[in-house]
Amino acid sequence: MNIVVIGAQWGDEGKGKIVDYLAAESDIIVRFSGGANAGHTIVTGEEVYKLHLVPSGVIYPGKTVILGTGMVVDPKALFDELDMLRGRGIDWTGRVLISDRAHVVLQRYKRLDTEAEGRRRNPIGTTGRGIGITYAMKAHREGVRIGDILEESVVATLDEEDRDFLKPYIERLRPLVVDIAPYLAANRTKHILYEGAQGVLLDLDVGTYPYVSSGYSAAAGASLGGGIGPRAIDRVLGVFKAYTTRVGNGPFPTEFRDDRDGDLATKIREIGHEYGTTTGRPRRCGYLDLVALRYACRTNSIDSLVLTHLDIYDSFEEIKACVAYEYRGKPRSDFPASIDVLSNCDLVTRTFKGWNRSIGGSGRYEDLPPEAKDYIRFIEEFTETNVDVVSVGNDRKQTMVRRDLWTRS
């Protein structure tokens, strides 16, 4: 059986967390796009696992984990985690995979990337770490594959520069490489995991063009990016926060204001300690966006919605959700493509009582406060899809299973 795991806002919803708790009952985890601009923390009693390339269900012993077709991967920095892995007792040898098709990240990708994001007309925010030149490198069908840095005759037509950073990687390498297509194939009738990277409104297509990431985070990259068709996919997970959270520039329509909110945004961002773990930069912070998060589910064809961060508004005394926008005078129930219309609405709102109670440790759904049921219950029905999964709490412990995710519908 087949699971699409992706992000169903921004980004930073918890995706980790939750491919890291899934990858208990699965044989094999694919992480299908992006690079080490993405992060992704693991907490596992005591321990804290911060991820950037490699898989998240690395962690669990006798896992075997891909880094997908769709991915873009700096040797250094793959390197660099598998070593802080290894120094931490986890024994990743013959359990990381990397296909033959995934491309480079070469040295001078990064400084070309921060060059390029001065001279842009709307500056992205970009973490620099060469992730869109290497994908547009791709398109331009310039781009080095992994497969490509393991024959010699490839590697000679290669700057002199790229030679001599690829150099020490090289043998490194050279174990990890598969070719993914054959692989899953052999592994069909086994449980496999396939794990997105950043959110769907970053999604190069479907997000918040310009300001999205330059790879797919949609659903639909799972196939393209990792190894299999569309009609193989069983069931699709979207992940998202209790509110709403953003890194680097663009639009955020529920993004707290000063003015109207008050000091909500550092309230939400020290409990939710909302900074990113790839940047270290604060997350802007909003209210949950129910428009958005409907526009993710109807574009994805997500089955079972992920709700995380519920436990981040235990001492409020009322929560808000945005259920549309007003743009001109004029209401818009749907996520529009338009930058403005985004970044210059006004938000229509419903307000729900808070529970005023601690909820991290509830060991099941039943347990939770009637209050933080009715919120869960008003998203099901405006999104249209179940929440089968409820996070209260950054260990694995704190998670409430209300379906049997890897049971065919």
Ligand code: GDP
Given for the second form:
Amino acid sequence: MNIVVIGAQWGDEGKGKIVDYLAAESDIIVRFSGGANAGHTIVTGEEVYKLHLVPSGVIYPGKTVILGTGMVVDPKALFDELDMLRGRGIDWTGRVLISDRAHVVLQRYKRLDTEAEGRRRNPIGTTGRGIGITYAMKAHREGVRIGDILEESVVATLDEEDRDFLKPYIERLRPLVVDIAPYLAANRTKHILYEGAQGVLLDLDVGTYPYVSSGYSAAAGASLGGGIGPRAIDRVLGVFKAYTTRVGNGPFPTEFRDDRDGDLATKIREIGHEYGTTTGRPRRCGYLDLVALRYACRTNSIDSLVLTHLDIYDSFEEIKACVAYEYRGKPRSDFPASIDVLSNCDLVTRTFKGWNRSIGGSGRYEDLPPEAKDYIRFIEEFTETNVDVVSVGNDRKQTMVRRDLWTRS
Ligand code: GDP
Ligand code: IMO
Ligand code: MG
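Form predicted together with guanosine-5'-diphosphate (GDP) structure, per the form predicted on its own context:
Now the full complex is given, and it begins with the chain already shown.
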């Protein structure tokens, strides 16, 4: 069975935590998009792992993880991460694979990324990891694939700077490289998890263009970038926070405003430790945007929503969520393409009663306070999608699953 896990907002929803949790019952975990712009955090008791390129399933002993075709891979960042994992006692030998069709982030692409960003009148706020340039080179048919750098005839055509950069990694990469089409075909009876990076609203096509990343982080990306056909996807899980965050620039309709929302931005940022995993930048924070979440459900065939960070609202008397936008006096119930509308709309909100107690220790969904369940029920009705998993803390153990996700519905 094939389950796809995507971020349903602007990234950092807790995908790493959820993929790690679901990895227990998976055999193979394939990451299908992005590169070292991602930062996925896994917490197991005292241990905290921050992964950028290696799929989150690697922490579980014995699981095979694959960096898929849709990824852009910086060999230096990859081996730094693999060395870090080995140093912390994670033995990954023989179980980290990389698609020969994934693209390579060359050293100079990172430079070009930063330069391009510096020239933009309206900067995107990229992570400077060379992501956009690598995907652009790929689309321009000038990119270099992982499989290419194992072939001397291709390496010979590269510039000296690129050859020098790649040289220390070629023989280290060779044993990891796999052709994922036959590999996945041979494993088709197994449980395979497809791990997204970024989020629906950062997807090149579905997101808030041009304030997006350059890969396909929407569920459809799992197909091309993960090496399976769209009909092989059995379930799509969309991970979202009880509120919304965004790192970098671009429209964010529900972002907390000091004049309207008091100290909510600071409060959520501090309680939720909302600082970027990759760049350390403070994350922008705002209300849960149900208009955007419904858009994510519709454009990604999300079967199950995964609600994270519900515990961050523990001390709140009341909670608000956005149920519509209002632009030039007219209500808007759909998520528009226009950056102007998204940047200048007002919000129609609905207020929910808070639960005013700590929920991090709630073992089962039934143990959640009625107010928290009301919030969840409304989200389900609004998006017409079940919230099948609820996360109430960063630890693996603080996860409630309301149905067996590995059973076909
Ligand atoms: P990802 O990019 O989607 O994998 O998310 P990040 O790892 O960048 O950011 C999510 C952060 O929230 C991490 O520090 C997680 O450990 C933490 N986290 C995940 N789920 C929860 C939750 O339900 N509650 C709390 N308090 N923290 C969570
Ligand atoms: P995970 O997988 C949050 C954002 C950047 C920037 C924009 C483009 O951890 O959820 P890029 O370097 O990709 O060209 O930057 O996308 N961005 C993310 N924001 N989480 C991420 O990944 C992100 N990956 C990219 O901040 O606004
Ligand atoms: Mg992240």
